[in-house]
Every structure is written in C-alpha cells, then in structure tokens.
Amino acid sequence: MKALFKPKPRTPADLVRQTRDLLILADRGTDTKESKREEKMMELSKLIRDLKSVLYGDSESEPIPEACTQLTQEFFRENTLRLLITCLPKLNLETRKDATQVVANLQRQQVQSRLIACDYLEKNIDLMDTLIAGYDNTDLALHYGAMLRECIRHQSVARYVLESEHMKKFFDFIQLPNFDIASDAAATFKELLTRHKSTVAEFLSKNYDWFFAEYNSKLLESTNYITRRQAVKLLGDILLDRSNSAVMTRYVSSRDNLRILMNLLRESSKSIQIEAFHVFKLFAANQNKPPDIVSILVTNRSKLLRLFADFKTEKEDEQFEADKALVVKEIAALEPK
C-alpha cells in the first residue's frame, strides 16, 4: 500500500517555487516559533542544495539540459534572484556558498538560445548596487563578489557598473585591510576593465581624467606592494589591448605617467620592474613623443641604459629581450627637442 502513496518527485520548477515561498517567509521574518523557523531554514538550505544539483549534476550523473531549462525559466519568471540576494545574510555559510554557485550557473543557462538572466538583470539592474555594497560587509563580500563577476559577463550589466558611481569605490575596496576581500575586489575590477572590449574603450575614453588620476595615485603609488604589483600588471593589459589604442596614446603622452612608471622600474621587486617595463616600453616606442617626454628620457638616458643592461627575466624570454633591445635603441637615439 505504501508504494501507492509515494510522493511524486519534485520537478525543477517545483523546487524553484518552493524555494521562492521559503525565501519570501525568510525575507518577511514573520514571528514564527524558533523551532518552526529553524525547520523552515533547514528546508530552504536543502532546496538550494537541490537546485545546485540540478544545475551542476552530482557524483553519479551529469546535469540534464531539459531540467536546467525548466529551472532557469521558473527562476527568472518571478523575483527569485532578488529574494535570494536579499536573503543571503539570513542563510548559513554552506547555503550561501550553494546559493552563490546557483546564481553563477544561471548566468550561463540559455533558454531557446537566449541568456534570460541578462534580460532579467537589465530590468532589475539595482541588484548590482546591492552586490557591490556587499564589499563593505565582511560576511557577504566574497559571496556577493563572486555573484557580481558572473553578472558582469553580460555586457549591458558591465556597462551599468562601469558608468555608475560605484566604479570610484573599487579604488578603496582594492585596498581594504582584509586581504581576501581586497583580492576579490581586484578580480572584479580587472574583469570590468578587460572583458567587454568596446564598452571598456568607450568608458576609458569618456572618463580618462578622473579614472587615471585615481589609478595612479591610489593604485600605482599605493604603499601596498601587492596593490602596486596588480595595478601595474592590469595597466599593461589595458594599454596593450588594441581596442584601447586611443587611450594608450594619451596615457604615454603624459610626463606625470612617465615619472610614475620610471619610479616603478626602480622598485626592488623584480616582478613589479618587469610589469612596469611592459608599460614603459610604450612610452619609448611612441613615434610622436611630446617634447617633455623626450626631455625626461634624455635627462635619464644613462641611468635607464645602465638599468636595462642588467635587466633580465627569471626564465629566458625572447620576446622580452627583443622588446628591451628596441627600447634601448630608441632611448640611445633620442635627440633633445
């Protein structure tokens, strides 16, 4: 007889609906008995774990595409994402990790060849404000940061963040005293400035003055070694990207920028020196150097040539040696203007 009354297995859509109902309860924080509330939160944790299993599969089976599609459609049909983000502080650590993985996976799920997460986020773009504000909260920063990086895979969402006032906050987030949170913020910052080429080029052109003033003073001239190292590496990635050629030309025409890079070349850290060289070579290779740039390079010619004479990477690197030879040749041939 028992076999006749077995509960029907829950469909992916059922899982989402039940998760949503419990998130609504958690969000309201209604006065239920402590034991009852505990029970509901445990049930919610299990449901979020089940959602993760549908999306990622488990040790015994791969995810089933139809189930993933069902789950994704139901998830974005109503405000489940908003509820999950809002209620994250109320979940325990393991469930927060599961929720973060669910949100990450859903950004990549296609329904009829469309990323419906992107459509949802465009209509609920204020959720990015909540995720970015998470960097101020030690308990939530890494979860919200991971979600944020997945959301900015969508170009329209990345554009919103780039053009918002939040971009200025990243210069401070990167220098937070908590190393893990600062590193996470640096990873998000890098993603924002390298993933969507055309959007980044447009942002940097429009916001050149304030952006590089902050970048130079807060990152390249930071007292923190790791901040300086990451910043000079990212600067090279940005300026060497072809889509940013107009921004690069402007950057290497500034004597203040050259002064900062020459200081970084003198650092005791080999890795900072090498990364600084990859940016410095752009100043040297510029065929339309302004007179004040030429003047600085001529004044410091003997010091620079001495530095480059002993300048080597730890492993043999033919490209580096070729670049160095070119820089030495350019500097040696300079005539004062």
Given for the second form:
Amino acid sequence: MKALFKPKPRTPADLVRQTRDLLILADRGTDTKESKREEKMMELSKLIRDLKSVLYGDSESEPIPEACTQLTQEFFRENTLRLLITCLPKLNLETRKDATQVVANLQRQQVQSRLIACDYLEKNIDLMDTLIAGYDNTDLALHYGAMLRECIRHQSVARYVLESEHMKKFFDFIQLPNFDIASDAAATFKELLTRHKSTVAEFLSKNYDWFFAEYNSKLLESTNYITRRQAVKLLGDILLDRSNSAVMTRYVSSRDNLRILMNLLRESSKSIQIEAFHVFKLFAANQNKPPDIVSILVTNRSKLLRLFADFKTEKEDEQFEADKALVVKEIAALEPK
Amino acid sequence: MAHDQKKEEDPRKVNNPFPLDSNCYNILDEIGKGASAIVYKAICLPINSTVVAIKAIDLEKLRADFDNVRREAKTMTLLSHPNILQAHCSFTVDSRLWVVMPFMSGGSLQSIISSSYPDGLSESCIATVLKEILSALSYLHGQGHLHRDIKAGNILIDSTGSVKLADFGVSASIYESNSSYGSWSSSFSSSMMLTDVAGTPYWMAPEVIHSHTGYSLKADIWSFGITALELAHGRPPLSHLPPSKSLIMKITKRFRFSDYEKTNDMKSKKFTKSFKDMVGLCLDQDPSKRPSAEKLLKHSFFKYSKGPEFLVKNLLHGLPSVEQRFKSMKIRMSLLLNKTDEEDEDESIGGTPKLRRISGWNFNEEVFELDPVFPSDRKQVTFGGEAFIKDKEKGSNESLNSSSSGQVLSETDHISVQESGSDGQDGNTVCNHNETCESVDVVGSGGAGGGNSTGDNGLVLQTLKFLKKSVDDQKQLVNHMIGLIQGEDSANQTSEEQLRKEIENLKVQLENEKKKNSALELELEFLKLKLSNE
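After the form predicted alone, can we look at the form predicted together with the partner chain?
Once more the chain from above appears, this time first in line as the rest of the complex follows.
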C-alpha cells in the first residue's frame, strides 16, 4: 500500500534498462540457482507491468507523453524487443499478456514524429518469422499473433510478410482445429490483405497465380464451414476494393473461378450464399465477359434465374435487391456467342 | 495477486487434454438456451467421461468477421482466475462453434433463484457470492477487460460452492480497440471509452444506454449493483417490463407510476445498512463516483461473506438439478411473460396515461430500489408513486444526464416528428398519443442526447434490434408451447385450455410487437430520408 504514495524512483529509461538486463539473464537461463531464478523472473514480471502502466496509464492517471517517449527511445535503442519476443515462452501467462500489450503500444509511439518501432522492425525483420511461427505453438499463438497484427500496421512490415514464404502457411493456420488460434490467424490474414491498399494490389498482381489457386482450392473449397464463409466474405472485400480492380477483372474472367462461386451459391448456408452472390455479381456485371463465361451462364440460365427468384436476405436490403435485379437482367439478356 | 505465483508451471508442458473433436463428446442434456447458442451437459469420453458443459454457438446467425466470437474465445483462453469460467477448448462442428467448459452443476444464480428462492437470497449468501464475483471483476478490470454483462444469469456455481463469472460474449478489452483504423494512441484510464451498446437492458448502466457519451469499467460496477438488487429481491428492477420496454424507458426517460407499484411488496424486506450502502455506491449516476472493484472489495458488507461450504449448505442443498430446472424454466417463462402482458394491458387501459420525463435513475436506499429522476422540476418519486420529494443535491447530477441536454435539444431537434405540445422544458410532457407517438419519441430523444445524426440511427437501430429480439423470443416461446401441448397426452383438460389461451395471448402479443416493430422501422426509414436530404 505504501508503495502507492512513494514517488517512483525509476525513470522510464531505467525501467527499460533493468528489464533488458533481466531478459538477457533469462535468455541465457543457465547457471543461476532455481530460487534465485524465480526471484529474478518475479522481478521481470513486475518491471514489464510497470512498463505497461507507463504506456497505458492506470486507473488513476493518464499516460504522460514525455515518459512514453523516453521509454520508447530506450526500448528501441538496443535490442529489447528481440529479447522480449524470444524470452516470451519463459514468462508466465500474466506477464506474457502484459508484454504483448507493451509491444502493441510501442508500435504506435512516435518519437519526434517518427514511428521508431517501424525503423527498428525494418532492420530486424526476421522477428516477423518468429512471430508467424508462433501459430504452430498453441501456448504462444495468441500472444505472438496479437503482436504480429500490431507490427503489420507498418506498411513496410506488412509488405515483407506478404512477399515472404510465410504467406502460404496462413492457408493452413486459418484451418487449425483450435478455434481461438485459427480465428486469430484469420484476423491477421484479413488484415494483411486489406489494410495497405497499394501494397496489397501490388502483391496480388505479382502473385496472382499461386495465390488464387491456393485461395480457391484450400479456402473456398474447404470442407470447413467457417473457412468457406470467411474466405468468400474476404474475397468479396478484396475484389470489390477499387484499388484491386485489375485483379478483379482477371478473377472474373476465369471459368474455374465462376464454377467455384456457383457452387458456393448452392450452399445450404444462407450466409455463404449471400456472400457468394456478392462475388458472383461481378462475373455477371463484367461488360467484357469472355465467351466461356457467357456460355456457362447461358447454360445455367434457367437454374440461376430460379435460384434468384426466391433469393432473399434475412433483413430487407435495398442494395442487395438492386444488385440482384441487375444480375437477373444481365443474365436474362445474354446471347450465346 | 496471489494467482500470479500459481501460474509458474512450464507453459510448454501444459498439454490440453481436451480433444478438439466432437466425436469425443457425448451430449447428455440441454441445460441452457440463448438467442444464438445452446448449452449442453456432456461427457468427454477419452478423459474418464469427465462431465463438461458445451456451449454450441450457431455461427450462421453471426456476422462473417466473427470478431466477437474470436474475442470471446481469446478472452476465455487467456484469462486465468479462480472466479472466472475458463474454456477447456473450442472448435467448430459444421456451422456451430463448440466451446467446451467445466460443468457447473449448480447452474446460474438466476436459475437457482427462480426455482427455489423467488424472494431473493439471504444477505450472507449474497455477500459470499458477490465477494467472489468482485474478485473476478477486480482481476478482469486490472487486465483492461470489461465484462459488460454482469447479472445473476452469468454467475455460475459448482457442487463445491465455487463461484464463477461466465459468458464473455459481449466482453471488451480497452486495449484492443475495435476501431483498429482509428487513433493510434490508446490509454487505460477514463479517456478510453467504448461506445457500442452491449449487455442486457435491465442491468445496463445509464451511460451504456446513452452510449454516445462513452463508458468504461465503471459500467460493470453499475451492473454489479443491479445484480446485488437482483439477488436480494429475486429479480432486477424494472424486470416486470419486457426488456425492450425497459430499454426504451431508459432511453426515452418516460415513466409511468404504475410501473413501479408492483415493487411495493419489496418494502417489507429488511436489509442491513451496510448492504444498502454498498449497493448505493455502485448505483451512483456519476460513473466516476462509483468505487472500483478493488475498492469495493474492502467494503464492510463483504465481512459477512463465508466460505464455499456455506453456499453448499445454504444455497445448493435440496435444489433440483440444472437439467430439471431448465425444463421447468422453459414452461414458467412462458407463463410469466404472459402474465406481465396482461397486467400491462390492464394498466394502459384502466389507469394512468401520464408519462413523465425522467432523466435517469436514482438509487433509493430506503426502499432499496431504483428511483427515476425528473430533470426539470428536480423531483424524486418514491416507489409508492404518491410522494414527491424535493431533490436536494441534484444540481451536479443534472448536467451529467444526457437527457437534460436532450431537453434542450429537443426544442431545436427537427428530427422529432411528434407535434405534441411538448415545449420540452417542463418535465411534464404528457403523451396521450398512440403507439406511433411513442415510437417517434424513442427516435426523438435518442437523437436528443448527442445531437449527431449518426448516433440517432445507432440508438434507434439498437432499440429495433431489441424489439426484434423480443419478437423472436416470443415466437420461440409460442412454438415451444405448441410443442408442449402436442407432446402432452396426460395433461388434463383445464391445463390444456389454459395453455391454449396462453398461446392465443402470446400470439396477440407477438402481433403487437410486430406492429410496434414495423412502426419503428417506418420511423427509421423516415429518419434516413430526412438525413439524406440534409
């Protein structure tokens, strides 16, 4: 209780230095005696919690910008972030959560109007490899996942992840049996593919072939309901984004893609049907439909029109009805080429 | 924190024994049901048939980003406290998400109360239970988490008397801001506000309903206070109204005296000074004046708390099983709903068409209930409904109440279509219009608080959602009743007759709700039109 009223003896920079010293000790993790080690770990936990209250404030006080700046500067002056990430498995649950929040907050701290966390990460970009690998470890996945999502707020970091080999792994991560981990990976995946528009557009055009091949076969045709549903929703978000219009045009010119979307339209799940419609409408609305697309649509015309006849959203949705009317008109008017 | 030290085991060794495969579980019984989830009692075959509870969430009914479920799953995985119900694991089974949890054989306090303690629990029981919950809240808040749905229905108890807070379906973290594209800074303290409406109407703090003003951890403390009242009286204040109505009432600040008369019988019950004082602190209109969970733990009331054995002996003893309770609850629910409706109808026909504006709720320590606050004439009404008492120290409360600003705005607020001569500034607006008038008013005062049009729509939308939900609930009940009658062959004539009548009543009620709903929807459309014209 007394400690509450005592002025804090340590500066934010001191806190960081002491944390770093203890992390180095924990990282080596040998020769110290068990009792001694435990004591040091307790101290480390306390320090990380203190870092958190400097950055976030506590129930009594707001964070002080000056202190946050000091802390951030000292933190990235040396390799503290790397140490913290590599030592995370050695920390207890509460401290891991604190550490995650500290790392998250630091990504947003500006020092002289620069995000120095970004500068640091660009020089230590391999840390992303460590964080992504966390999805394979049940105990670390949620902590590393949360840190990762904060780091990819920086465009350059997101570009690295998008262009790395790791991107392929996400197709498996989001189908992990553990729901909390799978959904965390899905959130990161979505963030990667929607946040930085220009980078995403560039990535998609460069990697179009393998990316959509994987996307179709692993996600849209997955046996897993939640994977299909999230994937078709995300696909709609991606293709409907104006910055991805080149990718969209390419996507809706492929008969394989059309076949997959038409299968999704026939799903028993209403939600998947609706999301699939939002992608399907792009095929129909395309003013330069390739002949094979036209012929598929013509062949299935009566089935499609019948499907759309009693195709309704749960709540009335004007936009949806308007889109539907347009699609119906478009399909009805098609002439086989 | 004591539990910190206990968590020292090598984290990599913690091998979760619960399989992520539905075939490993054998469902025994249904023990709970919500709008989009069913809770089962089940056994986990590979682990010596350990009894578990499985919450099966219908993902088809949720939005596709699944952010809420993701957050709930994450919260339940990462929180670790003896008074918080943790999930063993979660995985999807077709379009359902299974959350496997420890089976709490005592069920929820709400179900215990409604099955065996309709007039409420003893103070020692309340103190014992609430102390555990406060300890959970204190941990939760320390982590920057709001529970946002504290109520007896979310307090579970197991056969050993251990008490746990459950259901993080609407919980939120103030670190993980929902608007990830928003500001790049966030802080812990009061400036960090959430603005979406979540929770269950009766237990909601005023600032949560007026969500445009933002709220924080202290909203949980309000709900905690309401929960204390719920445990003491057997039900939360205002609960004789359907949830949508209680919400609308709090939003519109309209209040009928007769709505409170039913609570008179509560006066006979005696409570100790320290209990009343504790609840009073929680139900302060001003969130900043409510004590923190940690502080509240030191309140003298919790000196009355006993150990878990006390609960086993005094609360759990002789209770019907959770499964049985769930079954009889289903039936009782429909009867109760029906009754409320009848009484409600009676009043609106026979009685007081007087509607008064109130600016919020004051906790009346004497009667141990919530009192409405009237903004302009600064009067307070007791539950008897006769006595007006001059409110002495209202001045500061006033300004905090968004309704007082609502008063000002309603004069200028052109959104309000209601031409009723409400000159807005005497709290005496008498509304003797029909249903539509009421719905217009919801809209009007919803907009009043913030004066920003998007907020209006948000509020109306929330209200509509609640209405829709209550329609859905009632539909479900009707279906259930039909099912019951069809399945019942040994039922005698009279009870069958009674049930039939009830179905009729429910149908009428459903129709009314539907009408109300469409009236509100109409209003919403109208508003949208107005907005787009502006």
